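To begin, one chain is listed below as structure tokens, in the form predicted on its own.
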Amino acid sequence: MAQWTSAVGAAQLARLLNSQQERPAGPGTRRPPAYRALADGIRLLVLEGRVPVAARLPAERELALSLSVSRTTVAAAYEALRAEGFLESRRGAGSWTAVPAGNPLPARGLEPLPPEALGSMIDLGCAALPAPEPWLTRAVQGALEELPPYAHTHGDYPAGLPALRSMLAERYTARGIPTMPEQIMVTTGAMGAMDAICHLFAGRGERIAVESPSYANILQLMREAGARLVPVAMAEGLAGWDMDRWRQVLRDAAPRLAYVVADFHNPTGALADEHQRRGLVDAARSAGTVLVVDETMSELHLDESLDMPRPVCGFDPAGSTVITVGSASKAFWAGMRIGWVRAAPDVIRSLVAARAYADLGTPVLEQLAVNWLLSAGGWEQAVEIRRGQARENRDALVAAVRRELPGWDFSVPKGGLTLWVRTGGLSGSRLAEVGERVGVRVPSGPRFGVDGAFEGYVRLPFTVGGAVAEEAAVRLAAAARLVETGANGGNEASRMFVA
């Protein structure tokens, strides 16, 4: 299914090239031609998710007098990049960009390897952390001795057991946002959430536009539920979203829907704050887009300092814009596929409806287990657990990234469970590819973006701490080492960014 084709302006383009960060020179190394500097600066653009693949460039004399160089500079510079099959050019319709025809994008999304696979495998490949006992083994004890009032019914209960959807609500409500058991679904995992709320809203060709990156899992979700995928590019480094970008798209696109992850991102682990929260809610509604926002990893703060900013749906009062999803697989355990969405009741009786078709209802003992964890108290304790844990793997992998890859690039999120990390102009693909021969698996930065962008990415989720996150390190070096010399089938796409 085709995406939606963006422009991007002459001086929108000037701007994100004059953003770019100068890479340092070795001794000895001349400047490149200015159309070959041009050129490199577009396809790092393309390749990072700057502009997006399928972009309208503008036409040769606007970008010169934008960039106040020669339309000759910039013949040339797109010349390079067609031949380098980064951009595609009709005559009479202009150029837009693409990427390389032989690059091949992921198939699949993340899944993770059965326990009895890893052996000697360290694997990254998965954001998600052991239970923290001994609150499963509590919350699964304390499910069976609640279980024999509902083990004499049917057991379907397609909107969710009635005392977990008032649990679920008061928590909203003590949150700041008033919320009725009405207002609630629980779902089999964020991932039953967004399917739901896909197949509802964005039917086969419908538009959804996405951060870009975005969580790999979701992304292939959309894609097999047909829809045409809009990216729009995040801000740079951590500081969540890019609201003229947002505002472009959701006016131009019109998307029916909008997916997006607030609090600490998935792959990024960046933080949209208050202001642009509002913005992006006032967006959508002008546009008649309906917002799903994901709070998977909304519990997941591990800085003690940090102000957690008001929730998404705490900026649409009225709930007709904003849809919320949560789960208690990442603050949790990812075994415990219980997931929820809060929205409108009257959406909420939509899904409810659409659902005798699907799974009709989610497991009554899981949800017993979330709900006694939430009723009895052990719910917080649990997830300080759980934060404990994500905050010293989040330190030791850092360091040891640090140590043993200097040339690599990221920045330190204050929650989640992810490093977004630039690779130093070494190809994630391959770097995915050779670390599985090596002995660490993880997942290259193509399969978080919707056409191939990303390529001098790895997402590394700190979910080893320790001595493990060192090893992982130390393996991940070696790879770089192969890919970087073009060992083990390397070639020149290895090295993406390098001119």
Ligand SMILES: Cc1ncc(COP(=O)(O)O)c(C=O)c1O
Second form
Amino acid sequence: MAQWTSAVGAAQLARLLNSQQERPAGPGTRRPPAYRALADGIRLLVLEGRVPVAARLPAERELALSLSVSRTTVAAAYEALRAEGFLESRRGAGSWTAVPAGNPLPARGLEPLPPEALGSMIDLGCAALPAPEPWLTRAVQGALEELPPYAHTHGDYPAGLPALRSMLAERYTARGIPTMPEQIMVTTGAMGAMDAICHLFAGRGERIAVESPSYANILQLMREAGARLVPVAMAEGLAGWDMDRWRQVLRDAAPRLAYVVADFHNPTGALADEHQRRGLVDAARSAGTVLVVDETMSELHLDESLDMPRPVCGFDPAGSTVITVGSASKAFWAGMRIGWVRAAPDVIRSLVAARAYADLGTPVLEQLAVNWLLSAGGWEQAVEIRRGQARENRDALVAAVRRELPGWDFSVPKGGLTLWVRTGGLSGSRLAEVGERVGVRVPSGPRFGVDGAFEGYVRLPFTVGGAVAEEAAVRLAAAARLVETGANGGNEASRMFVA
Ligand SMILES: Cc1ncc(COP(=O)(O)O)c(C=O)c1O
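Structure of the form predicted in complex with the named molecule, please, following the form predicted on its own?
Next comes the full complex, this chain leading.
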């Protein structure tokens, strides 16, 4: 069986290669031979995640034609990539991209540190803000007042409290997506929702198409469920979803699930437009793939002038293709651990049944608190506070990073909680390692990739502002200097991921 999970065509690869900025040759250095430049270009595309790992490359002859070079040049480039572990080939199956064993850090999720363990460390590891008080306190007080009737029951509500299911259904209906309470299940955060969905749909060996990059902990959850991840490269900057790529991957790999964060994607911050939303739903429907849309970041639109596009489930009124996941974690507070799923009633019934062997239900008090906020109008005010914090933090962080690290490159998103930063050729893994020693905790790019891509990136969240954001950038710049000069150990190859 072939080892590839997607394919990149000759014209597409030529376009990607031609869009790469030429790196200036240092004084006294000679231009590399054509095959070496081609091999380096492909290697960089793989490490930056613009060509996914396990993507079949075009045949030598086709690529030679598209690039107007000789077939010998392409053959030599492929040979060099094979020798370096960036390409694998099998007679009859073609050649597909790979990342050499041990390069760089193995992909894994993010591990939040307990606040007490941080000391003087600035924590940029976690994209979550403190509670928007006084609304947490008010919501818990409101919940306590509503608790007595529930105290007389056994308290297990595997589908969620009826009152909260109705409230969440009404909110979708108000957004133009008619929804019944039977279409809602309350979960323990969006993570709990994804865990239940993976459990039901994507057992061992099933394929799941994912954006590349994507949210680290959901990627890890899927890996641990035994799923095979099929990465679909996000377009540069905030352009997001390249519909040709999505159509091709869904058609070729026919994955069981596809997982997307269409609203302020984590980590890039991209927002899918209506065309991309419709395209994703159509492509998933044609491939027989269930499209899981994570709306965790939806309410965090930070620019006043922004008109939010229709929710993705609005393009699938019958609910046969799209499952939506929501959460109170980013809009309100992650400590609540309240999330939900919107799906067809039969899917909800199966998810609820499966839950009996997992967490059995979500705490009643927290559900009452979120329901109190949603029904008493506190939710909108709390989210407004949250948007204000995130906006201020984003602007402070952007200014500080531009000042301290002018060689780092990023696009400023219109919402969400994250800045996806290209580190000017420095290894993100080394920056993360050295950052811990100079007092700033930052996750490296490969955590958001499949199989070691994105070595040249870090993710910075909008969780600190003012003087702390400035100090964070100063510490990151100190870490960058140490990585650049190699003063903190590491060899040339591990400092700079581009040759
Ligand atoms: C896109 C996305 N989905 C899910 C989660 C986790 O959400 P929850 O805290 O509701 O489990 C996060 C947290 O950062 C996220 O960014």
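This is a predicted model, so every value here is computed, not measured. Residue numbers count along the first chain shown, from 1. So that the term is clear: the rigid core is the largest set of C-alpha atoms that superpose within 1.5 Å between two forms.
Core-superposed comparison between these two forms: CA of residue 90 displaced by 2 Å or more. A movement of the C-alpha atom of residue 451 falling short of 2 angstroms is seen between these two forms when the two forms are aligned on their rigid core.
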